[in-house]
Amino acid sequence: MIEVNEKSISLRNSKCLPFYLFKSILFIMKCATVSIIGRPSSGKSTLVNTICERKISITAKTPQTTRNAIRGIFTDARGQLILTDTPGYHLNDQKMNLKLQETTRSTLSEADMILYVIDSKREGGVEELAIIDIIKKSRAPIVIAINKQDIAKEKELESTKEFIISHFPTSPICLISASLDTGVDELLIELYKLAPEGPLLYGDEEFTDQPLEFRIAEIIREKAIIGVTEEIPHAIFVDIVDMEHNVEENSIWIRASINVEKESQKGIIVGRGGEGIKKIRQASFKEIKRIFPGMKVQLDLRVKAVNKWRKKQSILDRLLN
C-alpha cells in the first residue's frame, strides 16, 4: 500500500487519475453522514451544490427556500460524505416554521457529524444562539464554516470567528465562499478527519437519493419563486400530478400544479397574457431536460389556489417529510 497525504487527494477538481486508481492506493475508506445547519440564507444549499459539483438543492434569494432534509452524496478517494441540507433555522411559531425546525433538529440527531454554516455578514443574534444551543446538545463532532468570505470585510470575519471560538473553542473553523468555491477543499479535509471508517453507503456515481418526482417539483418551485416578491415565494408549493413514460416514443410527459394560497396570487404567477407561467415553464423545461437526456420531454403546468395551505397539517406532513 502507498501512503498518501490527505492534502494531496482532494479530487473534487482533479481529472488526472481515475477514481478507482486513487481508491486502490488508500489504506482506509471513510464514510459519514453530515448534517448541515445554519440560519436562512447562510449558504448551506449553495455549499452542498458546490461540493457535489451539481445542483442538489434549489437556491434563491428568498430565505428558507429549502423545506426538506435534502441529501447530496460526495465521494472521492478518501471515502464518502452524505451531506444533508436542512431548512434554515428561523425562530417563528407559525405551524409551517415549527415543522421546518423539527426537520432540522431530527436530522442533527441522526448525523455522524455537524457542519455549522454561519454568515459572516450577519452578527450573531438570538437565532444564532438558538442554533448553538441545539448543536451543543448533540454529541456529534462539529466543524464550522464561516461563509461569504468573498464579500465580508476583515472586521466582520474576525468578529464572526471570535463569536464562534467563544462557543466552540476546540472545533475546526474554515473560512469559505460557497459561491466562489474557495476554502471548500480545506473544509472537506476537516470533515474527512472526523469521519468514521466504514464502507460506502452509496455507489461511486450517486449524487443524491431524492426521488425523481421530488427533484422535478423542486426545479419547478425554484423557477416559480424567481421574480416574485413579498410573501408569495413562501406561499408556493408544487405537486407532480402525473408523469407518463412512453417507451415506444422515448418520451416523458409531466403534468404539474403550482399551488399558491390565494386566488389573487394565481394572477401574479401566471402573469399578463400568460407571460409569467411561460417563463417558468421554459426555465423548468431546460433543467428537467438534463435529467432525461435523449428523451422527448413535455411539461404541462397549471396554477391552483389552495386556501391557507400552510396552516393545514395534512399538507405540511406530506410536503415536509
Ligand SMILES: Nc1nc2c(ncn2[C@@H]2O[C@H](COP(=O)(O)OP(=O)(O)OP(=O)(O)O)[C@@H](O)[C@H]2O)c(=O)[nH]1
The other form holds:
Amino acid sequence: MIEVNEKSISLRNSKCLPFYLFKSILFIMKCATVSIIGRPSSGKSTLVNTICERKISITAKTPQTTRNAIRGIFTDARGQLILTDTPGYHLNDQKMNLKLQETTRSTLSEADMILYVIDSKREGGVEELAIIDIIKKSRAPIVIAINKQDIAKEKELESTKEFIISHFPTSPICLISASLDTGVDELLIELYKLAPEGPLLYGDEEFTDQPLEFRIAEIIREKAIIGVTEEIPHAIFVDIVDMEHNVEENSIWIRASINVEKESQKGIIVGRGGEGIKKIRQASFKEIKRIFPGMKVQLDLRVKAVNKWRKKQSILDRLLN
Ligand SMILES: Nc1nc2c(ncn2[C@@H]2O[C@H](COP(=O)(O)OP(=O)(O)OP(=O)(O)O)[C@@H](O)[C@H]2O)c(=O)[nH]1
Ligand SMILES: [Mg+2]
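Condition change, the form predicted on its own to the form predicted together with the named molecule:
After this comes the whole thing, all chains and molecules, with the earlier chain placed first.
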C-alpha cells in the first residue's frame, strides 16, 4: 500500500472562524452532497479545485475535459460539502457523449443539492436550456454560480443574471470568478444555508475519493491536452500500465500509456524531436511528485494508438464508469 501524504486542512477554516466554531461546539454540523452541473468549459472543475484549495479535477481550455463524476471533499467548522464535478453537459448523440450525459444525470439524481455553474461569457442557447430543463426536474435545492466575473463585461453579467432569474426566481445566485477565487466564500455560505444537518460522511483530512492511479492518469491527460488542439484532446486517454513501489529505496516507478485514436496522432503528441512528450513528462512529473512527498518518482511515458476507441463500448465502459 502506498502512503499518500498530502495535507488537507483548508485555509478557508480561518475565515469567519468565531461564528463557525460556536456552531461546531453546539454540534450543529451540516453535510451535503452537491452535484455541480453546467455546460462544458463553464468552470466547474476550476471551482472544485478553488473550493478545496488543491487540484482535485483536471481543467483545460478545451471543452469536455472532465469525463467522470469526480468528488472533492470540503470540510470546515460548518460541516462538509461533498462536491461532485461532472462532465460538461453537451448536446451531441455520439456514443461517448451519451455516456458522459448519463454520468452527469445520475449524479444529479443522487445529490442533496445542485450547484449550477453558468459561464457569463456565453449566451444561453439550446444547450443551456437543456441543462435548465434537467435541473428543474430535480427536487434538490439549487444554488447558481455565474462564473468568469473577472473577464465578463457588466452587461454580460446583468443579462446572465436576468436569464437565470427568469428560470430560477427563488434560487440564490452568486457572481464568482472560480479562477481568481472571488465570490467563492459567499457561494459557500449559500450552499451551507441550504445543506441539511447531519454527520460528516468523510474524515476531515480527506479531500477526494479518487483512486491513486486514476489521479495520476488524469494529471498526465491534462498535460497531454495542453499542447494539442482541435480533435486531439478528445482523442486522448491515459492508462497506468504499471506502478511499482520500492520500499527500501523509497521510490515509485510509474509507466503510463498516452493513447490516441489514430497512428497519425502519435507524432502530434510526441512532437518534433520528442519535444512534446518531454514537456508532458516534465509537467506531469512535477505534479505527481506532490502526491508522493519525499519519495523518488520515476515516470515513463509511451504513446500508443488505440484505433477508434471512442466507438468501443468496452473501453468507454472502463473509462467512463
Ligand atoms: N477567466 C476565467 N477563466 C476561467 C474561470 N473559471 C474557469 N476558467 C477557465 O475556463 C476553462 C474551462 O475551465 P474548466 O474548469 O476546465 O471547465 P469545466 O466546466 O470543468 O469544463 P468541462 O470539464 O469540459 O465540462 C479553463 O481554461 C479555465 O481556466 C474564471 O473564473 N475566469
Ligand atoms: Mg471539468
